[in-house]
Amino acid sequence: MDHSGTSRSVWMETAERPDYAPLDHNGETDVIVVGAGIAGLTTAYLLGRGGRSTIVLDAGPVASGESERTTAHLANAMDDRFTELERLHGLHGMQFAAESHGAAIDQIAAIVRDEQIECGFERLDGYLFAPPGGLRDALEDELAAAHRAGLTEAALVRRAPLRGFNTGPALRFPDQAQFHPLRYLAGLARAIVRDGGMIHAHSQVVEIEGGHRARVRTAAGYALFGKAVVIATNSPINDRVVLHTKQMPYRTYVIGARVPRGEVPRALYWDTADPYHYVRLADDGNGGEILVIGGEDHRTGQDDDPAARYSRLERWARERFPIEDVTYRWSGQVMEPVDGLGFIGRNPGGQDNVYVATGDSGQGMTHGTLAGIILTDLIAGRPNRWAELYDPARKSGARDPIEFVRDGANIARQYARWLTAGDVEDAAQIPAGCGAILRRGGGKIAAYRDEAGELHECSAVCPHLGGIVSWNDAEKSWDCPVHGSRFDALGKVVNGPAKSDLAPVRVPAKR
């Protein structure tokens, strides 16, 4: 099986993906939840545990966004470092996001328990590790940081438990976990609908507005009515400008190879590069291993080579795994948060019953069930001990002033490419399977060629906030460098912020 020309997840080709029929009613329900990946399904979940009705669309399948692109690591071993979270957050910040996580891990087990869920959880330690030339002193500041965060049983280790690959010195985390994140999504889907929830795929939401009865409408122009509406879209789709200020897009990379069964020890790994990597085992669903390396990230819709990302990738991977072959190869989007940690709850200077889950830095899996465990105790009115440090509202704090004033250059710098020449100076030069950016008077297009030759052309401006779009080859994409936002070959919404298509162009008739 050769996936070097697509982009497609090994959960992609292990797993069934219940469907859903569109909304085609308007209706009325305790919670509208507009997402069904794990922050939306595991608020719904938890909501209908509680008693409470609620109803989830979703512009695509269940689980067709970015939780089906994740690596599903669980971990309250803090991407972001406890050693930054403590300078960011204080001592007690820094002790309830490694709690609030591992909060999240034991709910994650806990549905699996409850319900029975046949995905692969397994509790199993994490190593993080040094790349080659960099510092023991870093791990042992992070020692002593993970102990203050309430961590006591991290370890320093003289090496990580891999045979052919001598990692030095690391830390050993126990108690983390890993699972198939599809078919723990469909078991939680399962279950919402046999507790009285409704779940609609192929339901694109245009509309939100909170108030004392919210409203949501599709854009087949059916509306619900609820008491409270969650948003959770990975990226925000009901804020033009608050949030996205506080968080930036990442692309990652991600390769799926096999390996010899029982070569590779079943733990979690990473290491502190720059950009950092991250690997596990997966089954393949034959009784074989395949080994998941993640890594090469960069700014969404900024980088023109993504096979060259993937190769280093590889290259990366071969030098340390015993890889037979690389049969899967995909690419996710993370949403960095300026503080490090996600934003939870009601949505900033909007109505106090519309809530936003966003801000996942890394570790979608676990701070989306986060996600449900605190806007659910929102919702019903409940404390929650973890809702001050995630909230949305928040002043955060940049993480480096330097790299704070250089992300609003790097802005500036994207809504100047309105001025620029496009990428080609003629469609002629774009080749079958490809998109590049055109300048046709003062506009410019997103012009895509398909398989057939057929040219297709659309504005190039994201209406979200007027960014111009780059072309994704790896993902046969175009992704709006400002925020975000990303769209299919044909122009056609696929990540929010922006919540309509590339507008359409008529194609200039051949001479």
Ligand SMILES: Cc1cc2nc3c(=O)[nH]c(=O)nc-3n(C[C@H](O)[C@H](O)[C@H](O)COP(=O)(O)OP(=O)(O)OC[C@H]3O[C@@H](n4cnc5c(N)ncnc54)[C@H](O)[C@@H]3O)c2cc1C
The other form holds:
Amino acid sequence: MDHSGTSRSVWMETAERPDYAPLDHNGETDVIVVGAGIAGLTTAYLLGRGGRSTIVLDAGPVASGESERTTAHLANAMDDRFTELERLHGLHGMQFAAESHGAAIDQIAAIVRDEQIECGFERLDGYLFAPPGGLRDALEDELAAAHRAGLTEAALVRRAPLRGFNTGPALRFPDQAQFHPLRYLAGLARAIVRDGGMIHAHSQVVEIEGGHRARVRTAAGYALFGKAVVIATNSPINDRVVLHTKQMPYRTYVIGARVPRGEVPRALYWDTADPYHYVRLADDGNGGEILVIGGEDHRTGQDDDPAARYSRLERWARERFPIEDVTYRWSGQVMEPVDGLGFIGRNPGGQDNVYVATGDSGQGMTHGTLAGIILTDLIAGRPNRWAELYDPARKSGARDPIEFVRDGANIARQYARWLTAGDVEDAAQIPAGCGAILRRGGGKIAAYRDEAGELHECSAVCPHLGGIVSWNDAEKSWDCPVHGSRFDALGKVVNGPAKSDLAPVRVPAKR
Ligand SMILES: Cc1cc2nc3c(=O)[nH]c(=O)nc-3n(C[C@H](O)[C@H](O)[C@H](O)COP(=O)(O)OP(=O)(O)OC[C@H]3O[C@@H](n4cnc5c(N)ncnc54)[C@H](O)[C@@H]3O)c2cc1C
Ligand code: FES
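Form predicted together with the named molecule, following the form predicted alone:
The next block holds the full complex; its first chain is the one shown before.
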């Protein structure tokens, strides 16, 4: 099952994924890890290396969440800009952010070397440039902040090294990296099992209890007990409210396009447009090169024309790069924290021995690796110099206070959708392969007509906190605009924080 959506990334087409049997018994271990993306697998791997027993549970196959949809830039040139991080977290906070993300890249490099994982890990330069009309001053300010952060090798260059596209002045950040995320995660999973850990796929967790004997229960009714539980489900499924007020879900879009081999220098490229673009190369598995271009982010559940987003990405790319043909289109979800840094540590205000990793923004590959480093230390009772910076209980200043207020108003508007009309008046207006919201009596129905013409209906009310879902035509899913829960076309949950499906309703006869 394609767990997170219907589109397919270049990684899914160019890697074998090991599969693991569902949990079919009760059990006991040192640490239960919920979620087998980069955060959960790195945590389980490092715990196992330290001699702790672990059991990893995932609702889908291993790495079937955002980690198979990433573009896998590995950067300590921070996405949310050093100038912003210094304003929000102070000089030391910014320095720790740069240092910790650099350490995360080093950690990945060490695992690739030690475990001999063939995942195309390579060190590269990263180039940050302004869109047309962008200010050179902003790049100079960012460079000065990057130097204060400790990235003293960063430099302002005349342009990024692209032949047909003059980017104008750019910042060059040496020692960034990239890899094939699914090959890396398959290697991590194998190493976890070799070290005595267990992995169970297709095992959705529906209940979590902390305490000195923590417990999780799966939808199939099996219970695991442990000294600690790590929630690495990308959007935390254990926390109903607190963390979800500190981060916002965004959809982000990617195209993969064939380019003549060697025409685009291997590097990472990012612009400072809003929303920004991010570009890298990937191997196509047959000796060719795919240019992977991402961007066009928007709040989850708040756009009714994702196809236009792919078209804009393609236009942007064709104007700048020697594109032959576009062979991949996919989308995914990123959680944007209000203060630009992920939340990694003890679950705030919750029960003992429950740990969480979330809010990883566009840098979830390094944040997820950091989660492994920090959580392993916390569980072992060791000090970790970055733990305070990423503490989920920290007081978070908003990146943009006006935006934060707007965000509150935006959420209120989403709840007002309880009262609005449906997308269509009658189910007969829904074409095959599409979904739409119907108003029926006092309620709202999520109606999907499958390719064979059969209508399927469920409640449009998100079981997390009652948002009204929207149809996502790019992924054929129902997306909640409030905190980003997602459900497949038939209402089955694929992304938390919701832990249950959209409630079924009976389809009236003759539709
Ligand atoms: C298009 C795109 C481009 C990106 N580009 C970059 C990039 O260039 N660089 C970068 O650093 N980051 C990037 N990111 C972000 C990064 O990919 C993610 O932040 C990261 O993969 C998240 O990893 P994770 O382990 O936290 O979550 P996931 O990989 O989503 O793993 C969570 C797992 O939890 C499981 N799960 C959920 N609910 C349950 C449950 N109830 N029971 C059991 N299991 C459950 C899911 O099935 C899933 O496998 C990008 C993201 C997207 C979508
Ligand atoms: S995800 Fe919170 S209300 Fe839907």
